[in-house]
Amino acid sequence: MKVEEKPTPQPEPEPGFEEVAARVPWGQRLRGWGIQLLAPAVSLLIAAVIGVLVILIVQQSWGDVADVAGAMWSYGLFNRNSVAFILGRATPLIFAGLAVAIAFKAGLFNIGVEGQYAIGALAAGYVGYQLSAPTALHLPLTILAGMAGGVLWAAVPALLKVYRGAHEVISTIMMNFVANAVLLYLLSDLMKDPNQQGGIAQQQTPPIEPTAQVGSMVPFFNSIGFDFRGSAPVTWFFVLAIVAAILYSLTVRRTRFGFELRVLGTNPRAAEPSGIRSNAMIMKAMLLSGAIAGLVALQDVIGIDDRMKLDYIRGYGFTGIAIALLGRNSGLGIVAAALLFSFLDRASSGIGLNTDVPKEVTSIMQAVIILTIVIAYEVVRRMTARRQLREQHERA
């Protein structure tokens, strides 16, 4: 007698991420978002408290505390050109934060943004004064040259990491020193402007062609009601920085590359068994980080100074580390952190001009933000882990 076999019941497919997320109550979601915002809020509060204590220790007067707060509020926000300064200053900081954040997402520490944007600015300056072409061609090529310079300088530590196991922190820091030496040599000899006027020759390139220069946003802002002076340091690179932050967010959250980047950074041991080629992702992350780093100083080179100088503004790369940490490696967070640091820079000028308190108080506040943000994020991480563990026990 033939016995018919019953078909084996197939297990139901596991719910996808979207379905699981849809089942989470809104109250729980809001509580989670509130905990995530707790770290930067606590850091800013601690920085403000320590700033007040420093003022009281140095000046021994509550009146000076009020003067500093008033100067930061009035000069930092309501001075005629404050908005333009804050947006202009935030532009390179956004690029620097994004460059660092991409490496952070892959579990890498790109400490070499400083050297990468120096070489990128040098490459952009060379294409800017050497090439003659229409604006539609010259300007994009100049920007691409800056990105290529950053990629070139990031490729060295990336290759050392992949093929020799060299730690990227050491190699990227060393590349910063090499970049400064390269700049000193080229701007003192091969790329030095030979047509300078005056008795003292500066270490700088020849002027960049007008077809490679980025226009100012001052006319646009003045057309909508602002009253910025013509030399206010805000250019259309600010719009490019915002676009870069949006593309970064979409790439990290909505693409396969972004998913693999996050997996590599979160659990490197699980990357290879999941089909992710770790070495290839490390190369891609470092090169992409270098490409964005190459944009950091371009506003100064082709938008404000219109040439590459040896005394170009430094420190963007290291500030970008703090901005990426404060912004939690998110596009929106990085933009907000860059605007905050830019505001503090502007406020320091107001403190120096309108009070007897040293303007270095804002530098202390920035340093405290950097120090406390790491501690605050660790505390928040532990709070979140405990909450999730408690909820798992309750469901069980």
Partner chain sequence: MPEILVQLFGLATIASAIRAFVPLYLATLGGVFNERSGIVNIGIDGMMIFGTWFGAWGALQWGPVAGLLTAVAAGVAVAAIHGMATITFRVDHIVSGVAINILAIGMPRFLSIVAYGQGTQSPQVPSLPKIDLPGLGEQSIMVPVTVLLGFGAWFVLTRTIFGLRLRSAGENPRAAESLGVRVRGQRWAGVLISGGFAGLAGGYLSIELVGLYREGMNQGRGFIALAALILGNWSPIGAAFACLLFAWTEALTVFLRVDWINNAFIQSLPYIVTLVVLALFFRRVRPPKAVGQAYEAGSPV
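Please supply the corresponding structure for the form predicted together with the partner chain (the preceding block corresponds to the form predicted on its own).
The following holds one chain only.
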């Protein structure tokens, strides 16, 4: 192993000291990253192969495969609004992925992001149309209300876990169903838009005050050379999502809270003897997860549209789990995974518009990615662990 020299104050450094003190050499780091990227690459490849197989089974023609690939490429990436769409659709997915990931870090499975953002969106919608205040106050309050809604809904499973030992997987899912009931009730009753047209699927709140709305990023993008249509669905929430991802990474890696979260999440039995209050950490992680979850649908409610609609609860929470798994719970990985899934959504529209293949073929590819990625990461983890052990033996 090549190591950097590092001077030490000791007159006689013990053997191996330089090795110990040295940081990991760049070559080794690059190799490590390469191995980490291997798993997603293999997983994407398998997803593509299975996508092709599915098209061949359904349509029995290679021509359709070429059509689909072409549509995914040209429409998915190079349609006039595609980049705006991808960034815009990635925004809720980043929040959802981060919400799942922060809980993951503490060893918790928050499958309740779906219900948490539903309640968050309701709360934000309510504050958005009910309150009148200047933007400087109204907008932050609306966003905070969204986060508070998520926190509220995450608090129930968190409390059940801490005080009653109930496993969060089942309780968060149950909370999703209860959230659905709350949503139906409030949107058809207390928060119903008096001017609403149409049936149950169109249920919505009254319009939100302009003071509670977040602006579109289209003017910004167009000012730097893009040519998006004015209605393209990308707002400043995208920037907020990136900031959230950066803060998440820093928190996990550089703060004591993140350190203790990781101890709890990777080896819960070591947490208490190290002075970490497991229950307090579980509460914090779950509530933080709920707070981030509360942001998921806000772009739809106070950015792209101007009201909360039943339609906005559309499975981001479950996709968020996939994003967190694919992104290995790292901030950068989550952003990348969200962009990928968002691209697949966009490409799906292209397939629907320009080919004879059902556009849902991309949802199969997403599912395959999820299933193969968990296996691929596990295989890579074992490979790395074996290599470490081998190196350990070689030293011994």
